[in-house]
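The chain below stands alone and is given as structure tokens, in the form predicted alone.
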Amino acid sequence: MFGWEFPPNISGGLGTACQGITKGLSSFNDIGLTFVMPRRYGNETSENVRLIGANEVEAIRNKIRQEAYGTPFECYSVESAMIPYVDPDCFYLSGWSQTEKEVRQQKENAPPFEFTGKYGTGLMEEIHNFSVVAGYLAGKENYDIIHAHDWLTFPAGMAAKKILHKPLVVHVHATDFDRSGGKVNPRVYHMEKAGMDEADAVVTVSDHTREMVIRNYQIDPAKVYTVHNGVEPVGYPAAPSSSGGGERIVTFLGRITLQKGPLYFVEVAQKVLARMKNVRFVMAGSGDMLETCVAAVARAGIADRFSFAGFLKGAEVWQMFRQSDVYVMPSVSEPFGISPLEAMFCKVPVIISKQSGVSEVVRHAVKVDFWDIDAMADAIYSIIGRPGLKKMMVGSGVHEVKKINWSNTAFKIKTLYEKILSH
């Protein structure tokens, strides 16, 4: 299985996703897990998978290449400013907001395919490098399955195949259709739909994303199937609001990006600010909007009843949802969304735009159309006004969110596997 992240050392919903199916997998004792990533920090968890980073990869980059390719050779990379999903403190700490020379030095003094496991400048020559140690990886130990999630691994997964001359599933977490309002980046689509192409079936996180790739990415229907994703139930105790007069807290958490709706939760809040004051709007996480976000609720006159809290991970995310009393993702084009699983588990009611892949799993909660911030500012309106709803919702919530784990993900994602091996 390859994957480009995994906890604690996440920029999304990937990560997580990455842990919940393989702690899932590893639950059944006739599958033995590899998961390789770019970067390995040793700081990971994980039960009963073996996890490795490429950058862990005892081989010196003219040896893989030669065993990988059958004869050594040079690589030359044009440099570009492309850098997808990079907030502005991240660009600053990529690289580019140095200098020339002090770049260019840091790359002759590099270790040969040294890996971040990031999302900067670099990022396609990674990709790249990523899947020859794929290729490196298949040719050393043998297995029956590859897994790669994301476009991102989908080059490695398909590096393993052509090494392994195995089974290909490409499990598509979301598209850059839904990553870039529809203004695709022709480089990652080809990518995008090499690996589905290549792959023996492709696994997406809902029907909402099973529809988008099959509709843009024209990949035979009988071979894309949707599992649908879980939530870990974690350790730390969820406590609800307290329901007596002081402030109520509104939020959102997610990366602050068009994909996300976050301009719309701004327009929520002003319109719900002016119909009751003893709430406060919390907007948590990172993203190339957050500055247009923050002039938004400049302009709006709402800064005294807007927080920003920057991106959470872990913990944070549990204590910011101990202190909300409902949760918000209005998201534009959500593939499937599983913070409002995480804040119906710990007991916070939630509110949803019909074009999110969880919508498609979960009854109590309010779900509405992104665009519809009249119908958003009503809801939070209601289920802060009338605490028989809040207490309703919550209970029911807290119910149905028990039986969508990543247990059940696994069982779907392994049965798969056994079609593809019966074949």
Given for the second form:
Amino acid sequence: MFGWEFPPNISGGLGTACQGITKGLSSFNDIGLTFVMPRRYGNETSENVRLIGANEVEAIRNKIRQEAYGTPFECYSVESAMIPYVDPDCFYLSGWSQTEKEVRQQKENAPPFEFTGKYGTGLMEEIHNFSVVAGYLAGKENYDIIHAHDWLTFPAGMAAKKILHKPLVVHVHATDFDRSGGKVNPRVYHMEKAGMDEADAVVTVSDHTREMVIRNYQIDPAKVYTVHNGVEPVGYPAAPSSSGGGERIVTFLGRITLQKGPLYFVEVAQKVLARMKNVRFVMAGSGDMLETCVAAVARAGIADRFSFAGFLKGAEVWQMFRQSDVYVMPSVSEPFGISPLEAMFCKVPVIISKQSGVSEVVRHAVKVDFWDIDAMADAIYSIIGRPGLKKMMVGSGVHEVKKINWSNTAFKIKTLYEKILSH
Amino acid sequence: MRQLCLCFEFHCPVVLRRYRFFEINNSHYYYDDQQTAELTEKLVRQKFLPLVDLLATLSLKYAQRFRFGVSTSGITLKLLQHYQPYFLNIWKELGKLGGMEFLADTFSHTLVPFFHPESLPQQLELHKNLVEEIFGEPPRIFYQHFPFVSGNAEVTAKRLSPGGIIAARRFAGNGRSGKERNDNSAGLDKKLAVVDQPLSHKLLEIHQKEHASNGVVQARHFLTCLEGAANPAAPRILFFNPVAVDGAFSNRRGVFWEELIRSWLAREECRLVTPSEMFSGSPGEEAPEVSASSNGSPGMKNFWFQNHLQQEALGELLKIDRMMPDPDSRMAGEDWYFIQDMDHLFFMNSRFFSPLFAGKYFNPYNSPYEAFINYMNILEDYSGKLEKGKPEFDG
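Can you return the structure of this protein in the form predicted in complex with the partner chain rather than the form predicted alone?
Time for the whole complex; same chain goes first.
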């Protein structure tokens, strides 16, 4: 299995999903699982799963260097929205503002290649090199199924398939249509499509994504399977929200990018605050629209009731949920969206966009169109002001979310493996 | 003599418009007129008209031997008057054939008077006046579709409906067990009858499985069930609600009724009665049966005030009702009769997501949460309007 990131070193939902799936699959005695990622930091924990970082595969570093860039895939430096999961470190520090010339100069002076597992300017180069590692590993050991998570690892999956001649499953957690808001990068699209075309089965995280894969990538519907994500139970009891009779907290938590609809959240805040004063809106996360959102909040005159919490990780996320009275996910296009499930675990009522995959599996949430700020504001007003609504959503939500777990996801994936192998 | 009292329910809902919180105190119009008109038209076309046609056919065929009861709210009659007056004329013609008797009901399709008995007299009076105005005959038997939460309400109902009460179920505090009832032949309890819910459900099932077998076979099967029921000689009240049946009320369903009525009336000892006639049996005749299995039916509480949403909304309704200082103020705000409709609580049902959720026929919401949010916004506005002391007549 090939993935790009693994908790705790993650920048988005991809790593969380990979951990959930590997954990679920590893509970089956008849599955032996090797998970390969670009870089292993040593702080990853995963029972019964063999974790390999491409950075640890010393034997082939020279091969990568020798190959230089004479590869099946062209290598490009990336400067725009083609980067899929932007963590704050990468985003601000790795040269988004550099010109192409500067990047080229940097490359020429760069030390020998190192895997980072991040999404910086050397991403395409790293994707290629990761595929070389995949081919090398495939030649060393035998595997029955190759499973690649998202386009970053599709070349790796294809390289392994070429060596092993075994079925390839590609797992689509998001497409470039989701990430770019429709302005698809042709090179990313090409890699996504190549992986899906080559695959024996394409797993999508929602019907929403499945339809997109079939429609936008012209993939045979017969080989596209929806397997919804799950959620990992919170390891400690989540206290009800802290606000009591005081200030109420409405939270947005995610990358502050076009895909996540942060400006709709600002508009909603403006609507609600026009009627309610004891409410604070919190936007937690980072991304290329952060400054735009800050400006929008200032223009709306709600800066005293609106906070930017920055990028949160691990326990900070749970802490944020526990302080929240409402969680809002106004995503324009969300292939799945695990965070509402995590919020539900923390007994927080959630408002989610109908354009999200998670809305296919959750009933006890208020579902709205991402553009319907009136409906979102209406739901917030009611959840905050009418205790019966919060009680019912929390009670039914916790009960519901416990059934949406990674074991079910893993079971469906295992069933798919068996189906593919039986052919 | 074996008596069967068939009662048919007619119900049209009022569809509320999407009412957002920022409209509270700004806009006092709550209805989606277009949706209400379309739904009323659809109900009339698919359900009521074919049913009334069938009842007219049976009335003409069996003359005065075909007798039945009708249950409907004042709001339904108001909607029909407004949106489908031609249907009301057809219905009136049916009434002229004789054998049809309206049951007394609350004017609104509401739970409020069952909690606040002080509003019951006015609700019954308004309903009685409207039925009499349209059909020329006042209703005499009260149809109690919900348990009285207050004992006073029960006394009030018995006082206001001396002809008798038909209860949808054997509600706690509403009478004695079936055995006790059969031993009782005097007093007010003699004037309380309970709908046979198992057989009424059977009727509904038969209509849901329209294509399973033909109507004649189903009617004979149903008669067998009637014979096999406990105490088959006792008078029996069956309710049929065509709105609860999926799809249109077709001619094929009519075949069932024609065969059922034909077979029943063909028996010398059997007759059909109106609700009043059932209660006016000669001394010594058995009191209406209390179905022994009626407790097996889903509790009323499960549908209308089971969960937190429904309880909060009902609490708000009762708060508003308490804000009404006198009957005149109730009269002044016609909105109140429309917005207290219990359908709005039904849409918050915990079984909302069940594929069998019956309310889907009317249901304009995607979740019980949407239903709650919308309804509570309206109640908040209405309550605010009352507090300002300016109820408006919107009729």
